[in-house]
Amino acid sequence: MKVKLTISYDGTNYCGWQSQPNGNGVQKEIEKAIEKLTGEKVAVTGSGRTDAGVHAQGQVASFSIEKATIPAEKYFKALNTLLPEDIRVIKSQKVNEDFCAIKSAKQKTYEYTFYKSQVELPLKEKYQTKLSENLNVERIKECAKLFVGEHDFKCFCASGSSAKTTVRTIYEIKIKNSKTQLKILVSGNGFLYKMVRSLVGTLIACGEEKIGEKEIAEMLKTGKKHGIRTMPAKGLCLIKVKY
């Protein structure tokens, strides 16, 4: 039997998604409250891995088991009791077997949120990112728009990448603006490592008025960095993703 699991964590204590050798990820939870329910190992498939620190509302991820006992539906309710407190599996369903989290999905949703402030405030520096600037957020939109479509992404793809290829699509990017936040929403049908906190690192960069238009162009025909900015994890959150 085929399951697909939506998932939601808080990275804060994660080396990511996928486990490292000096560090713990989500993954590697997943797998061994999956052995402790059902006795079985099972290799867990996620849609993608996040990066250290960032968290996830809807991450998804499949894995196949032999013996179905339990029922896919009832998956979800049966894990959390066996999961850290700061990971939760909020769906399971059961899937065709030719499904793959990774492989089958379509598309990817991240949103990266700031918060106003001019001091540090401790209820949102878990999640977000302190702004102090006076942002020129229409010109953030402007620049945004360079970036939808398919680019090679390579300038934006930090070092530590297995990545076959650098280029990607972008569907969509969101600006939402009020008094006390900026949120950044970017879908597309991929992304690299590190890569979204790069392009809001650079979008951040034009609402300072430090880079523009002609700059962002430049980047993407070239591949030369030009001022870009890699915003922490903690900010980041993998919000959607569609099959």
The other form holds:
Number of protein chains: 2
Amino acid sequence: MKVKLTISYDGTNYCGWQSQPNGNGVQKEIEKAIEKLTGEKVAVTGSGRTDAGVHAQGQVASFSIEKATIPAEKYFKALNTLLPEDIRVIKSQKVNEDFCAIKSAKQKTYEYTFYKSQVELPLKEKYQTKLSENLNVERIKECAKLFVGEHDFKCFCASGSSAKTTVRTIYEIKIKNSKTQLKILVSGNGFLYKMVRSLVGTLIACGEEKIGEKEIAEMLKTGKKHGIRTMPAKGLCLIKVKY
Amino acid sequence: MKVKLTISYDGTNYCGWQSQPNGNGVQKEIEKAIEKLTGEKVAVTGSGRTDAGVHAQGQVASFSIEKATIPAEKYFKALNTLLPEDIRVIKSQKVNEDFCAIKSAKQKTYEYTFYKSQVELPLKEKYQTKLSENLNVERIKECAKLFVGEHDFKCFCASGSSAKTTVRTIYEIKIKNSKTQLKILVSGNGFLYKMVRSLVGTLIACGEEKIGEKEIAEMLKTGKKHGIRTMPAKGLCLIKVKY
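Beyond the form predicted on its own, can we have the form predicted in complex with another copy of the chain?
Okay, now the whole complex, with that chain kicking things off.
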């Protein structure tokens, strides 16, 4: 039986979705819980890795299990009694045998959240990044349009990536601006290592009027970097994976 | 010189505003930071205690300092470099010598936040309480009206309180209900030990149709308790103190 899980986690204490030599990943915690529950050692496949400290509202994972003694839709409750409190399975369902959380994924949406304040706010600091400058939000919106479509994002990929190609398609970038918050939502067919945080950092530089459409066009076309800041992990959340 | 501080904190790791034999309070951390900064041992007075685990967006405190070498409005930045990251001073200002954070306080507003979900959501769990039942929100609104005004709240005071009188005045209770959240805002001239969390627990019991206006009227009039649940500290936040 193939089971699809929808998972939410607070990534603060994990080295990301995947385990690393220096720490535990969310994937490993889920595999351990499934083994405790069923006695079966399974490999859980995520829709993609999230980096260390990045959060998820709707990560998706799948696994195959030989014994079908527990109905797929009952897995989430049972796993939640075995998982650490910063990881919860929101939903579990039976899927076709050819379903694969990574290969079948069509669209992923990430959200980056800033709070606006001159002073660090302890009640925001866990899941948001402070923004103390007044930004040109119209310019951010204009510059964001340049990223939409199929491009070579090699400028926006941190070293250490194992990706075969740096070409990705971005479907949409939404900017939600209010008095207290700035949210940047990015949807695409997939993302490179630290790519969303680099895109967001670039858009913030645009809002600060340090770079503009010319520099972004150049980065996408020629791969020439223009001082990109990678935003901190804690403000980033994987919202949804579409299949 | 008398200085007024506006403070925000994540109360998760504190035993409340005031230190207790079993743990550190937020007040002590601020006193330690002031001593490090000025070399002077001062007593910091808060607008009131917040209980263990309760958060603050706008707690107010005051203290007297002999040396006036640092201008009052510069204290916040200097203190923030010395405070633990879950406590931040938002604002500091000079006030009249007769100002006292506790005695001069006219109105306090607390907010309690629930998220609606069948499953625990790790990204909400730190500052909100899960609500999985469908509540009768109209009934909550009707019942909330009964608390407004001057009443003897002895039914809503946990044992261990040192208050001289259990009479308090509630100015307003606001209920903000959406698809994903329920927020209860309570404003009053002061609150007893665990009083807001008991009021909120009572209103939830009203929403579950376990008790109603009759039982609340009786509790306020005769002091006869009707199975009050005290809601968890983590969902509660001191929003504002008015002077």
